[in-house]
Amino acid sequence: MKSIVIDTFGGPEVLRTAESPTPAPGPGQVRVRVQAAGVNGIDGKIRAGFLPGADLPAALGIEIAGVVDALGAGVTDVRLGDVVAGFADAGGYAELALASTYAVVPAGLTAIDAVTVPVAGETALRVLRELAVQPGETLVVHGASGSVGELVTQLAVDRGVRVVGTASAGHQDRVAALGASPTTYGPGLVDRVRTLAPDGVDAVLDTTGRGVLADSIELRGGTDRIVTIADPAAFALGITFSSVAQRSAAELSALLERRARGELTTTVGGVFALDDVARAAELNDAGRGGGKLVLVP
């Protein structure tokens, strides 16, 4: 089967197409004929060698949607031919991949739209738990127009939380449509947020890694209830860096159902052939995806 692998760490140029052995599902796994694979920040970190313990050669990709074509021992919750979305156990940038945490894609939802949900949805639910936001509180979401930011914003608004969302000038209307009060990045951010939230800020999420932690501390008056998923400066500042996934098939299924009913919005920033993975990786590394970037084998 065709897959994307790396033999050395580096930029998008180290990604290459390879013929790999067809994987066989183990107990509790399904094999998925991949129709869509999500491009995520962690893929770039593995490729660049930023994560300890990464071995070479490595197959990339942790987020997939497609058709179940083989079942491992003990799998009874899906059947051959079901369309599922979930987390690839390894090597999701491929024609075939294995998954242990997955959910059936509701009728009417395409694989390309479904693959926008697993990673961003898991991250959104996790950070909202870590921030413990409550109805009536104010949450600042840095990067509210990104794939994680847009789901966090919608889920928080659904819970009665007021959201101030930062984004580039071109995405202000999009952030407002999610139910947030939008503002831009850059100098004067603290004053702009205080104008939008005169009673103060109860929690802050940084999805961007764009150096907003100092402003976040000023808005909060300390480091409590600030979480980042992108800025390693958090470790020196005493801010929570959230990175340990809490994958749940039940939560994924509920999010996919809501996405299919139109209760949640997710954005596809671009669709690329598997052989064009380097271009997708380049855009994702630069934060210029405009939403979830998707590979189609």
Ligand SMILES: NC(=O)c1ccc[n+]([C@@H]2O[C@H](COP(=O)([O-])OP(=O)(O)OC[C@H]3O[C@@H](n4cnc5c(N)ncnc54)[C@H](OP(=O)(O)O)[C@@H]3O)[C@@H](O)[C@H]2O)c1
The other form holds:
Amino acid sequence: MKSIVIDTFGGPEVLRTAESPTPAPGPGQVRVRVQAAGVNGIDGKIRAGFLPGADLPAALGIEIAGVVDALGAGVTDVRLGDVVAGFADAGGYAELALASTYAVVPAGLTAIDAVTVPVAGETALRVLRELAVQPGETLVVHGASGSVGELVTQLAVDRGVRVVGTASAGHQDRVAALGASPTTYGPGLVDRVRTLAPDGVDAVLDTTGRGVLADSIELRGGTDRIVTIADPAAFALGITFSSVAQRSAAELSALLERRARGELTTTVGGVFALDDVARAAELNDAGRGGGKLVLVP
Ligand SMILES: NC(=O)c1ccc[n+]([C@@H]2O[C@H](COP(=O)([O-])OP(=O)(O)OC[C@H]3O[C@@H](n4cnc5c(N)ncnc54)[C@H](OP(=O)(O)O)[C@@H]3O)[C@@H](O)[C@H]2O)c1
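And the form predicted in complex with this ligand, for comparison with the form predicted on its own?
And the full complex, kicking off with our chain again.
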């Protein structure tokens, strides 16, 4: 089967199409004939060699949607032929991939739309737990137009939280449509947020990793209740860097159902053939995806 691998760390040019052995599902795993693979920031960080302990050669991709075509021992919650979305245990950029946390995709939702949900949804629920935002509080989401940001924003707004969300000028309407007060990122951010939230900011989420922690500390008056998922400067500043996934098939299923009913919005930034992975990786590295970038084998 065809898959995308790297033999060396580097830029998008090190991604190459390979012929790999067909993976066999172990206990608790399903094998998925991949119809859509999500491109995530972590894929670019692994490819660039930023993740300690990553071995070479490596197969990339942690998020997939497609048709179950083989069941490992003990799997009883899905059948052959079901369409599922979930977390690839390894090598999601491929024609076939194995998954142990997955959920059935509701009728009416395409694999391309479904694959926008697993990673961003897990991350959004986790950071909201970590920030413990309460109804009536004000949350700043840096990168509210991104894959994680748009789900965090909607889930927070649903809970009665007031969200100020940053995005580029071209994505202000999109952030407003999620129920947040939009503003642009860049110089003058602290003043713009204070104008939108004159009573103060209770919590901050940085999804961007693009140097917004100093402004976040200024807005909070300290490092408490600030979480970043993308800026390693957090470690020196004493800010929480959230990175340990809390994968739940039940939570994924509930998010997919809500997405299928139109209660949650997610955005596909672009769809690429598997062989065109380098183009998707470049956009993803630059934070210019405009939504979830999806590979279609
Ligand atoms: N730690 C974890 O557990 C975890 C989990 C998931 C993701 N992540 C990381 O979180 C990051 C975001 O993931 P994602 O999938 O949401 O990415 P994404 O969809 O590409 O979103 C990126 C966001 O950053 C904004 N942005 C781009 N340039 C910016 C700048 N110069 N200043 C401020 N904001 C800027 C974008 O806004 P515009 O598009 O409007 O410009 C967009 O809202 C990635 O680095 C990813 O690796 C970490």
